[in-house]
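Take a look at this single chain, the form predicted alone, given in C-alpha cells.
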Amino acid sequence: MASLDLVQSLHGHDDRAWSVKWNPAGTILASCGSDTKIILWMEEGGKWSAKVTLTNAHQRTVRTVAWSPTGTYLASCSFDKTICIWKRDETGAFDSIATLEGHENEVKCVAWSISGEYLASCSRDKTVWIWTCEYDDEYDCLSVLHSHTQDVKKLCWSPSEDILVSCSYDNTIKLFKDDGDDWTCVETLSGHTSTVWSVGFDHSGNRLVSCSDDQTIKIWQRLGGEGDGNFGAQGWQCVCTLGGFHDRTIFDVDWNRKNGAIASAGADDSIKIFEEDLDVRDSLREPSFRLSFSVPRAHSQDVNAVSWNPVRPNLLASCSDDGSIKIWNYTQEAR
C-alpha cells in the first residue's frame, strides 16, 4: 500500500512560503516567500535545518527560486520586478552577482535550461524573457516573447533539449523554441477552462503535466519522437484528464523523473500523488493514471508548491501559505 509520511516540518519564514526547489544533487532545498527571504535547508544527522538565509536582494515577495543544472547558480524572482542571480563559491557561500531588470510588473517564475545556456523569466506583464550569460556573469536579454494575453504564471524547460514551456492566466500553455533567428512560439495547447498555474515535464521530455484553476490535471503527449522537429499544428495532444480529486484550485504539479509519480497541491490544503497504471490502456493507447495517495490536510492553508528530490526520489518537499516547509517520504505501492 502506498503512503506519504511526514518526515519533518521546517519553520523559518515569517509569512507565506511560495516556492521550494531542490538543487541538482538533492542535498540543498531552497525556499522563498513573502518575507523576502531565501532559505537554504540542508540535512545533518538525519535532520533538516536552515543553514543559509539570503536577504537584501529583493524588496518585495520572492515568488520563485531555480537552480542552474550544475547547482553553482541560484536564480530568484520577485514582485519587485527583478531577478537576482546568486553564485556559490568554493566555501559554499552564496553571493548576489547580478540583478536583471526589464519586466514591467511582478516576476512570477524563473527557470534554467538543461544546457545551462539560457535563463527564462515570466511576469504579470504577460511576457516571457530569454536571458543568456555571455561572459564574466554578465547577462543579456536575447528575446522578449509576447505570445500570452494575460499574466504568465510558470515556466519549465524540457529535460532533453532547449524547449521552453509557459502557462498563463489566459488558460493556455505555450511552447517556445529557437528557430535560428529568434525565439518563437511553436505551439499553443488549449484545453483548460481557467488559469493554468503550473506545468512540468516527465523524464523523457515527451510528456507534460499541467494543473489549473479548473481543478483538473492534464497529461499532454508529444506526437513523434524526440528532436524530430515535429512542432506546430497538432504537435502535442491531451491524452488524459484527471478531475474530481481536488475541490479547489490546483497550484502546482511535479512529475518525478525517477519513479514516474506525479505530485499535486492546491488551495484545498492537500497533496495528492498519482501513478500511471501501466496495465490499463484504452484502444487509442492513451495512458491511465490513478490516485495513489492523498494527504487531505497536508498544510493548514493553501499548498503553493511541491518538488521531488532529483536524487532521492522518495523525498517530496512542499510549502504553504501557513509559512511552513514540509519534507515527506513517499512509499510506492508494491507491484
The other form holds:
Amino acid sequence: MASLDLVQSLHGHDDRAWSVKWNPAGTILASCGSDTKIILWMEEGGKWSAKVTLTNAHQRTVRTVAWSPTGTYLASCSFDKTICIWKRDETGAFDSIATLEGHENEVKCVAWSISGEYLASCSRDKTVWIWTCEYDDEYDCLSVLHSHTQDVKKLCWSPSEDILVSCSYDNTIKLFKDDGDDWTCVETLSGHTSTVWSVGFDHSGNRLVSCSDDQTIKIWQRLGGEGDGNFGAQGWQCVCTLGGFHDRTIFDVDWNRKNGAIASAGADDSIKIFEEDLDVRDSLREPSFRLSFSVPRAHSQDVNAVSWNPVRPNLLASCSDDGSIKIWNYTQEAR
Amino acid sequence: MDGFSGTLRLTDLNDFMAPAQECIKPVTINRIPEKGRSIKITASGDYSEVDAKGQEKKLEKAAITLSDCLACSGCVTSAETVLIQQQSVDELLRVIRENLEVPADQRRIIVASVSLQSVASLARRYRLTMRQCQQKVSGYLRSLGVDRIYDLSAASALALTESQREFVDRARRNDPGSLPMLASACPGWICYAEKTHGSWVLPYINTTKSPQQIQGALIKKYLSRADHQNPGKYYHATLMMCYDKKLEASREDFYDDVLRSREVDCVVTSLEMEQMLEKKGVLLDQVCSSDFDLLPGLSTEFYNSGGGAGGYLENILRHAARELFQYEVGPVEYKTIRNQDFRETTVTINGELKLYFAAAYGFRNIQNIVQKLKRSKCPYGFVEIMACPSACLNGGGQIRAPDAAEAKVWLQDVQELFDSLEKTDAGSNIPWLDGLYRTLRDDPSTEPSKLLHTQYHSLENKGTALNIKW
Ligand code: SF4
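Alright, leaving the form predicted alone aside, put up the form predicted together with its partner chain.
After this comes the whole thing, all chains and molecules, with the earlier chain placed first.
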C-alpha cells in the first residue's frame, strides 16, 4: 500500500501561505505568504525549523518563490507588482540584490530557466515577461508577451531546453520559444474548461501536467517526442484527463522528476498522489494514471501549493490558506 | 480592436470596457433632486427613473468624452470606444458631406496632412512608387472634397530643429534631470510614461511637439494667418500610422480654448484609409493623380533622414556634434544590443566618448531604458524611444501583410519604399526654414517656443479599481 504520512507541520506565517519550493540540493524549503515574509526552512537533527526570514522586500503578499538552478539565487514575486532577486553569500545569508519592476499589477509567478540564463514572470496584467542578467546583477527585459487574454497564473520551464510554459485564467496553456530576435508563443493548449491554475513538466520535458478550476488534471504529451509512437507529428496533445478526484478547484500539481508520481492539491483541502499505470498502458500514446493515495483533510483550508523534494523524492511539501506548511513522506506501492 | 501600439495595450487600453462599467470619473447629469425616485433597468438595458407617482422616464446616458478618459487615471479602457466614434473615416466623410451642403461662403476649409509612413504603407499595398502613391492619395482625397493636402515637411523640419536646440540646451545646462533627453514624437510612449511612471520621468522628455501636432498648429495658426481666415474655419484631418495618434490629437494640451479648436480634428490611419478604398471599391492606382499643396513660404519638400521614427537620433546627433564639438559626423553606425530594436551609436573624438545615443523601440526595450533611468544607470544622452517594434513604419494603424507569414518581408518592402525618397539632414540648408521661423517669430501667437512645444502630465494610477483575492 502507498501512503503519505505527515512528517512535520511548520508554523511561521501569520497569514495565508502561498508557495513552497525546495532548493535544488533539497536542503532548504522556501515558503512565502500574505504576511509578506519569505521563510527558509532547514533540517537539523531530523527536525525542520525556520532558519532565515526574509522581510522588508515586498509591500504586499509574496505570491511565489523560485530557486535558480544552482541554488545561489532566489526570486520572489509579489502583489506589489515587483520581483525581488536574493543572492546567497558564502555565509549562507541572503541579500536582496535587485528589484525588477515593470508589471502593471500583481505578479503571480516567477521561474528560472534550467540554464539559469532566463527568469520569467507573469501577472494579472495578462503578460509574461522574460528577463536576463548579463552582469552586475542588472536585469534586462528581453521580452513582454501578450499572448494570454487574461490573468496569467503560473509558469514553468522545460527541464531539457529553453521552452517556457504558462497557464491562465483564459483556460489555456501556452508554450514560448526564442525565435532569434524575440520570444514568441509557439503553441496554445486548449482543453480545460476553466482557469488553468498550474502546469509542470515531467523529467523528460516531453510531458506536461496541468490542473484547473474545472476540477480536472490533464496530461499533455509532445508529439514527435521520444517514444510517443507518433514520430514526426508536431505539437502537444492531451493524452489523459483525471476527473472526479478533487471536487473543488485544483490549485497546484507537481510531477516528481525522480519517481514519476504526480501530487495535486486544491480548494477541497486535500492532497492526492497519482501514479502512472504502466501495466495497463496499452498504447504508447494514451497513458493511464490512477489515484495512489489521498489525504482528504491535509490542511484545514485551501491547499495552495505542493512541491516534491528534488533530491529526496519521497518528501513532499505543501502550504495552505491556514498559514501552515507541511512536510510529508510518500511511500510508493511496492512493485 | 487592434491598431494600438503594444505599449498602450499593456496599459489596458485594449480592454474594451464600455464606459461607466467601471468608470470612476464622476459625470454630471442634469437632474432635479426629488424624493421617492428609483431607478429601473428596462428589458432593453436602458435605465429608467421611476418617480414617486410611478411615472417612468428614460435616463440620459452619461456621455464621457475621450478627453475625459485621457485625463483620468482610473481606467483608460473606455477611451477607445469614445475614440472610434469621434475620430473615424465616417466622421471625416460626414464633415466633408455636410460641408458641401452649406452655402459656399459658410463652408469650412478641409485640410488633410499625410504622413510619409502612411504613403509607404499604401504604396506597398497598391504596388505604387512613393511619388505615385502621394499623387494618388492626393487625387483621391481631393475627389472626396478635401480642399488642401499637405505632407509633413514643415512640421518635421521644425520638430527636428527644435529637438536639436533643446538637446544642445540640455547638454550645456547639464544639471541633474536634463539628460538623457527622451524622444517625444510617439504618443504610445508618452501615454505610457504619464500613466505608469509619471512625475519622475517626464522632465526627461523632449518638450517639442510631434510632427502631427506641429502640423496642426501650423494649419490652425500659421496657415489661417496667411489666408486671413479664422482658425475655426479649418477642419484638419491627418493620415497617420497608428491609433495612438488619435489619442495624441485628443489631448487637452492641443485644444485651444479661445479658438475652440483642436490642432488636429480627426486622425485616420493607413489601415482605415485602405478599408475605405476597399469598401468603396476604389482602385487607388486608377485614381486621377494630383500634387500635394505647399504651405505658404515653403519652396521645397523636406524628407528627414534617419528613418521611419522621424530621424530624431541621427539629426540630433549630427547637430550636437557640430554645435558642441565642432565635429562632422559621417554615416551613423549602429551597434545592435540584444535585439534589432535596441541600437546604440557613439561619437568619439580623439579617443574620448562625446556622445552616446540609443534607439529603443517596442515595449520591452522601453522597459529597460526606463528601469535603467530609474536606477540612475542610463548612460545615454538621447534615446529615440518609440512604442512599436521597428517604430512607425510598423505602426499599429499600418496595413498588414495579407498573410501573417509574410509580415517581415512586407515590412521590409515598406521600409524600402520609405527609403526610396531622397532624404535631407535637418542641419543642412532647408531653403525656406529660416523664413518660416522668422514669420512665426513675428507674431506673438505663433512664437516658436510656445507653438512648437508642449508639456506632459503625471497621471499615475492611485490603486486599482479591482481588488480581488488572487
Ligand atoms: S512608434 Fe510610431 S506608430 Fe508606433 S505608437 Fe509610436 S508614433 Fe505610433
